[in-house]
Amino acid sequence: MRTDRSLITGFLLALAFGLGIALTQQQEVDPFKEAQRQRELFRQTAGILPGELYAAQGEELFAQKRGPRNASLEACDFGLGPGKLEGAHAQLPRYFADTRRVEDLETRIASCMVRLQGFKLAEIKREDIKALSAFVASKSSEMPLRVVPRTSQEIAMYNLGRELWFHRAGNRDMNCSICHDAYAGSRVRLSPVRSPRQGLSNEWPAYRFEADKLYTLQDRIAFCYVSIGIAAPEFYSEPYIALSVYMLAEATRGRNSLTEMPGFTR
């Protein structure tokens, strides 16, 4: 059955409406008891979560014959071969020949749409790359992470995500580290902080329910560096890979697993 994009926005509007109004009459709670409470609310109301709609979408997406090629994105190989998903998204980021970088999710996705299907990147429509990693991340729920930087081109980026995780920055000389390594453990605006070695990254693709909206690892990681007062860089670009590259394998140090994908979070 095809998921109407705007069948899936106007249910989500009205139940987050509903949810919002409980939320909005509680000063302080637990974020992770809320985020649970959320999710079943979302489950005993319309008996199927925000992020498993993104994912159908996203299926949908990947089989079908789009772009230029009228090709689907069934002979994309995430790095277990093509078409191979399952667990796929519990190794990446990783280095492909076929596009000579190391990429992760989003940016292997946009490649294949570029490559296998005839698209400019500048067409590739954002929430469909959201779509697409919802379902592509479904097929690694609660895997163990297996991100371990092997090549020279995985342990560069490796190395780049570092500096760039400790660089401080912006008006407010910030990064990474002050919040997510001197505060793990703390909560922040009533937030837990987690470094990366406790596994900061590794619910997303996720449902944030007070933003109404499926966040992607790029999305997280442009979130804070809009808060902190530096401009975000390019989706796909260095940055996003490198700092995605350097918290997964830090959160595979750590013997994580990742969260059932999509996540679900406040």
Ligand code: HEC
The other form holds:
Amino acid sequence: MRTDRSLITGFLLALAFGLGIALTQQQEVDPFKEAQRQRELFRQTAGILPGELYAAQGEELFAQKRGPRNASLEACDFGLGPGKLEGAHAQLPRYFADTRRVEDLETRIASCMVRLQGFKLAEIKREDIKALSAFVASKSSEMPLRVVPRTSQEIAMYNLGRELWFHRAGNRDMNCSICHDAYAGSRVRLSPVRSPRQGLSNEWPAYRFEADKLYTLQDRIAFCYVSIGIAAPEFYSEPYIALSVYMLAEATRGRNSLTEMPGFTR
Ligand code: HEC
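Other form of same protein, the form predicted together with this ligand, not the form predicted on its own:
And the full complex, kicking off with our chain again.
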């Protein structure tokens, strides 16, 4: 099973590399059409999408007894009850009474690995979180977003997220809004830029074919931080959760749905 999977992954890597070269030779391609084309190529040549491979890995990890407590993650409650995954990702982040925190998908997986399996946060592999995120998210594919801050903790997190969204920082004195609100609907170097109301952040976790990697929403936010010269916060920290609540609550107000889960994007 393991060898099969690494063979497939190796094959996909080689394939993606080839596609990457083909891509750099073209210019001025519409990023959405290009993503669609790349997705079709994967379907035809490999029969499976890279995101589906991550999700399959995650499914295995989810059911495996692991960690010092030798437990699976099947008792992890993502907000709809222990082990109830259908639609759960469409309602995250949310407040959890057991950890007394507002948690997003990644933070929730990590806290379940700590509480149920006995792992220490520092020893949890990022790759495991990514695969598990892909699996849990796959149970909410194309579902309408339902992130509505209700509890005082969720509302506080939304407000913090909004503050961070407009907070100018770094040498270039930038914030998220400068690009995503002011340029929403237009293009920055061919990339269509969306505002939260237009559904920004509804496609993660997603396989990015340009990077040939699965990106979670935290990975994607970190990418924007770094690209404007600001050091990205530590994974699972409050800024990510706050920004995610803000963006996904706004996307919910704009009546957006999640894309295919895991997403497939540039
Ligand atoms: C310099 C302009 C700029 C700034 C500032 C910026 N972004 Fe971005 N962001 C982009 C561009 C360009 C993309 C890529 C659009 C695409 O996918 O083609 C992007 C993509 C994203 C995405 C994924 C796209 C999607 O559709 O889900 C998220 C989420 C995101 N940004 C969040 C943020 C957050 C949060 C901040 C503030 C910490 C921020 N961005 C700051 C330009 C910016």
